[in-house]
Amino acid sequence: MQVYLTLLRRELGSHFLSMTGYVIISTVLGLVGFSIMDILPKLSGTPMDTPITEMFYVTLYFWIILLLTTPVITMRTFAQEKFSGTFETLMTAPVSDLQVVLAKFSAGLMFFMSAWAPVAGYIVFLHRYTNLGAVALQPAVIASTYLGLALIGGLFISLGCFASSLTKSQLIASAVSCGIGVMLFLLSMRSLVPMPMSNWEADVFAHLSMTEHLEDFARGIVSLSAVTYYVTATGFFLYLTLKVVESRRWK
C-alpha cells in the first residue's frame, strides 16, 4: 500500500503541477459556464421540478469535455515516459506492474473529479437565483450525479491509460484514446441505428448506452447493471493496460 500511495503522489504532482493541468481545468469550468448559458433561459419562466443535473448533462459541452479532456490528462501517463526514457527506471524500481498501472489510472481519475468539484458551486448559485424547484437541488441528486462522472470518468480514464501504453507518442495516444471515445459514443445513440431493432437488440443497446445510464443517474436513480456497466468496461481497459505494460519482459 505505501508503495501504491508514493506512486500515487508522484503521479498527481504531474498533473497538478504542470501548466496542462491547469488549462484542462479551466476549460472545464469554461465549457461549463457556456452550457449553463445554454439553459438559462429554460430557468427564467415557471419554477422547475426537474433536476439541474438532467438538463446539464444532454447538452453538447458536456460530451464535449468528456470526449477530448480525458484523453489529454491521460495522454502522458505511459507515452511520456517511454519517450524520456523514465519507464524502464520505474519498472527497475521496487514495483508491481499492477501498482504502476492503478496508480496512474487512480491519479487520472482524481484529477478528472477535481475539475468538475466547483460545478457544485454553479448549481447552488443557479438554485439561489433562478426559478428552480425543491428537486432541482436535492443532495441524493447531486450525489448520484458525481457518482456517475466518476463512473463514466473512469472508463475514459482507463480507455486513456490503455492508449497511452501502447506508444511513445502523446498526439498518438490522445488520437486513440479520443477515436474509441467517439466510437462508444456513438454506439451509445441508438437513434442513429436506422433499422428497426427486435427487443433482444433493443435491450443490448439500452446496455451500452452511456447517455441512458447517466440520463439515470441525474435524476438521482443509482442502476446496479449501470454501475456494473461502467466497471466492467473500465476493470476490461485497465486489464488490457497491464498487459500490455506486462508485453516489454516477453521482448
Contents of the next structure:
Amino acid sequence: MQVYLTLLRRELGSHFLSMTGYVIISTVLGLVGFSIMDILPKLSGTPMDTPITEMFYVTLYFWIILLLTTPVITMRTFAQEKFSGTFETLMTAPVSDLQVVLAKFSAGLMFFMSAWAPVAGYIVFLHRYTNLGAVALQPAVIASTYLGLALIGGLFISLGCFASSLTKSQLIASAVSCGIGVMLFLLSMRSLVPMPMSNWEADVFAHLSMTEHLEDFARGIVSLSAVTYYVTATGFFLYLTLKVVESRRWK
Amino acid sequence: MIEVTDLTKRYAGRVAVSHVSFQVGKGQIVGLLGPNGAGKSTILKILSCFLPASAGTVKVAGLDVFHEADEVRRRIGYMPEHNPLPLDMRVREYLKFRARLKGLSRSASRDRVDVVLNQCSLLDVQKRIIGQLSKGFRQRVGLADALVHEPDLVILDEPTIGLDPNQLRAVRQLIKELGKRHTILLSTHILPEVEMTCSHVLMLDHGRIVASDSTEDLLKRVFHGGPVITEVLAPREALLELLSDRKEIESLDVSPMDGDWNRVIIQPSNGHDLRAWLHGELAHPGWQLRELSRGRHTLEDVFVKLTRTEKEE
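Would you mind giving the form predicted together with its partner chain, to go alongside the form predicted alone above?
Let us now look at the entire complex, which starts with that chain.
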C-alpha cells in the first residue's frame, strides 16, 4: 500500500505540476463553457422538464473533451518513462507491475475528474440565475452524472494507459488511444449503420451505446448493466496494460 | 554476493550473453569491462531483475533474481546506463520518493535521504530541480538513489560516462568510498577507471568472459614484457656495440636525440625487468644517464590481445 500511495502521489504531482495539466484543465473548462452557451438560449422562454445535466451530453463538446483530453492525459504515463529510461529505475525498485499500473491509472482518472470538478459551479450558476425546475438540479442527479463521468472517464483513461504502455512515443500513444476511443464512440452511433438490423443486433448496439448510457446517468438512472459494462471494459484494458508491462519478462 | 552460472541471454535471435559464469564476493568492487555491445548492460539488467535470463541461474545474496525478484530488488541499488532521472522533480523530493518506493518508513526515509545527500555532496543542491543540474550533479543524484535504502549490492552501469575530468575524479572517489561498505559491480569501457577503482575485473567480449582476475594480477599481465626506456649521453656506436647480441635483450632500438643523447628502447626477452641490469651496464666513465623507466602495456593492449585471441580461436 505504501508503494501504491507513493507512486500515486508522484503521478498526481506530474499531472498537477506540469503545464500540460493546466492546459488540459482550461481546455475542458473552455469547451464546457461553449456547451453552456449552447444550452442557455434553449433555456430561455420554454420551460424544461429534462435535467440540465442531460444537456451536457447532448452537445458535441462533451465528446470532443472526452476523446481529446483523455489521450493527452494518459499519453505520458508509460511512454515518457520508457523514452527517458526512468521506467528502468522504476521497475528495478521493489514495486509490482500491478501497483505501477493501478497508480498510473488512478492518478489519471483523478486528474480527469478534477478537470470536471469546476463544472459543478456552472450548474450552481444556472440554478441561481435561471428558472429551472427543481428536477433539473437534484443532488442525486448531479451525483449520478458525475458517476457516469467517472465510469466513462475510467474506460478512456485505462484505454489511454494501455496505448501508452505499447510504445515509447507519446505521439503514437495519444494517436492510438484517440483512434480506439473514436471507434468506441462510433459504436454508439447506431444511426450511422445504414443497413437494417435484426433485433439482437440492435440489442447489442444498445448495450454498447455510450450516448445512451450517459443519458441515463444524467437523468439519475444508474443501471447495473451500464455500470458493469464500464467496469469490465476498464478492467479489460487495465489487464491488457498489465500484461504489456509484464511482457518484458517473457522476451 | 553474486553467483552467476551459465548465464545466457538471447534477444530475438541474437545472442547477447553466452554461457557466462562468475562470482563476486562480499565487499569487492568489481569492474565489468568490455567494448560497446559486449553484453555488459545486459548482464547488469538481468542482475537487477529488469530482464529475465534466457538460460542459467543468477543469484544475489543467495536469492534467485527471477523467482525472488522482490527480495533481490530490496537488496540492490541500481543505476542504469545514462542515469535516467525525472527532470521535473527536485533532488530531495526525488530521493524521498525513491526511498519511500523502496519501502523505507517516513522517518527512516528522511534520515537516509539526509545521509546520502551528505555522502554524495548534494546538500547544496537538494532543493534544485534535477533538470537544471549539471551532469556531474545528476550522476551523484543517481548514485544517491542507488544508495538510499542501504543496499548490500550496488550496480552501476557506466557511472562516469560523459563527465568532465574533475567530476570524473569526484565520482570515482565516491565509488571508492562506497566500496568500504557495499559490494559494487560497475561496468565501463574506460580501462584506467577499472585500474583506479576496482579490486577485481571481468573482461567481456561478444557476450563471453575473456578474463577474470584481480586488478593486481591483471596489471602484472600488463607490465609483463613492457619495454625498458633509457636516455643516455654516449656515442651511438658504443651503445650498439655494448647492447647488441645480449641474451637478455630481445630487440633493441637506439635513436639519436638532441646533441649526443640517444634514446634506447629495449624489449627484454622473457619479460624480465632489465632496469637494474641496464643501469649497471651503462655505468661507464664519461657516459651520462637521464632517464631509465619501464614502459607499460596499457590495459588497452591487454584487452585487444585478449579479445583478439578469443576471435582467432
